[in-house]
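We begin with a single chain expressed as structure tokens, specifically the form predicted on its own.
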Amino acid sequence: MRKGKLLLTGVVVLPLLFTMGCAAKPKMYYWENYSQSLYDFKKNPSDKTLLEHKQALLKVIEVSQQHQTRVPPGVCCEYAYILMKEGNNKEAMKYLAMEEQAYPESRPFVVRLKNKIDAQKK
């Protein structure tokens, strides 16, 4: 009887030991509500939801930079890209400095997205 107590408390602890140990686990990064943006924007395109997305997406590279952390991957090219659709070139260049400094492997796509508002200069 004992042996078969010992086994259902394993069954039981073990689980919650390893729930408990991943959700003490750092979130590695942050994203505010960009989800929940990018959505609204796609179902409701308007100047109003993509400022709300834009909006969002700025509050993500602030945060992620006071907190010393890693912007999450796409998030200032992405920012970049709506930059330079609304003709803001110089700033939208910056952004995409900042996507390849923390994204290396982002490279390839972030030289089209230059070689692009290079070509609407001339």
Contents of the next structure:
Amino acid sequence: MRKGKLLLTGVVVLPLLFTMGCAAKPKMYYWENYSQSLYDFKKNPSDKTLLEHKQALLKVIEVSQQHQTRVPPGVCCEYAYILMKEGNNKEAMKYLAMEEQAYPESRPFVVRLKNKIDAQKK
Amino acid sequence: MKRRSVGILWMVFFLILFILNSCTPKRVSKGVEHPLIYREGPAVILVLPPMNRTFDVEVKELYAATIAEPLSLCGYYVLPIEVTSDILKMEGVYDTELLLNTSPQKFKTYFGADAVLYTTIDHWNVMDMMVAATVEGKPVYHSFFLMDIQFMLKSTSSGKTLWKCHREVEIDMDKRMSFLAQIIFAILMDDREVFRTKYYIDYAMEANQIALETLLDGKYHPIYGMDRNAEFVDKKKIEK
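Having seen the form predicted on its own, could you now give me the structure of the form predicted in complex with its partner chain?
To see the whole picture, the full complex is given below, headed by that same chain.
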């Protein structure tokens, strides 16, 4: 009886341990399709490739938030910069604040971009 | 007579040992090889556009699109390359060659960077080797991604070189496919360019990652501060 219990425990516990051991390590960053969309945009700059790159940047932000990991460095800033160029300064400020919050050392650069937005307003 | 032949045997033995030892690439620790980067501990890196010594004008774009991810995975805050390049262009700087004589300290003031990454690319392409032909006469290729890259990371505080590295990376692009799969692929695919475009970025990124492996990990890396004794093979050419 005891032997049977032990066997049963082994059958249940061993695969569990094995599965735990194989569980994927959490990723440091989720860059998703960033490189490909950026390259496509640089190779053929157009409204279509820009839109695709913007979507890729947003996806990086969303997926990182879903996994509760830090958004990769520079991504929020790059998205904010595109918004700035499009004149969407309010949204741009939001993403610049996100960059600064995730990476405090980005502050001097973020401040420079914020000043640019302020200068545009005047 | 016997003693003499034993002596010769020993000499041959030591000679072989010496040759083998000199052929084996030496292993060096990151902290010993690049102590300055450990001492200064830069967090923010500004990546300048690469100095392109190849004939391919697209290399600059390929590099810009594939360096941020592997560099960030080393634990550094990488300033957004697209934004910084745009700002530099607005200031009239299109080529990094123009910035070679600029003091790195200026990038601290302007971008808040702790270090600047200068890159020189001597080689960056895909080499196709025809290995067979299908019944219909379609060629079966074996492709390699080749990259020859030099990195130099300079401090914006001291102006000193914190880290430098010169690597030739060769990646077998068909390593994930068996020979039979390659033949089937050649029959089905009319244009090999499609295959290249699909995976080119991935291989370029992998090559950058390999080239960066001698760099000490930055503050956002889980083992930051603990990889001083981590060793790497002091070898210029890396084949994967």
